[in-house]
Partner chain sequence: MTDIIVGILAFLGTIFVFLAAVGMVRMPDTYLRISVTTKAATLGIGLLLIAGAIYSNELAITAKILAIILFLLLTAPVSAHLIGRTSYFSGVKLWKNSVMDDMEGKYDTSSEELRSGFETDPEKSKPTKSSG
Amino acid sequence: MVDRIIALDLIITTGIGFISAYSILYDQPALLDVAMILALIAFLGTVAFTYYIQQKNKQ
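This sequence as a structure, only the one chain, the form predicted in complex with its partner chain:
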């Protein structure tokens, strides 16, 4: 279960890298806003999932 959270984190981080490479290749720096939002969502998602697992352990 915890491995999936790490994998989700890595997938979103790879997505940020993909967007960065795409914005270099097609010269569209506006796409970097999406990368910033993705970085925010990755952190929030990790915190939320670990919180849910901790709450599940307490029961």
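Shifts are known only where both forms have a C-alpha. Quick caveat: nothing in here was measured; it's all calculated off a predicted structure. Numbering follows the first chain given and starts at 1. Basically, rigid core = biggest C-alpha set you can superpose within 1.5 Å across the two forms. What changes on going to the form predicted on its own:
The rigid-core fit between the two forms yields exactly one 3+ residue run with every Cα displaced by 2 Å or more: 21 to 29.
Structure of the form predicted on its own, given the form predicted in complex with its partner chain:
Just this one chain is shown here; partners and other molecules are left out.
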């Protein structure tokens, strides 16, 4: 399960890179906001998953 979360983070990070590059190439600054929101969601999801795994291992 941990490998799947890491893979999802990698996919999201790659998507953020593509969105950022597209935003810069085509002068679309609004897409940078989308990339930042995706990064925040990915970070919070990883933190929540880590907390879940940590709580599961305590029991």
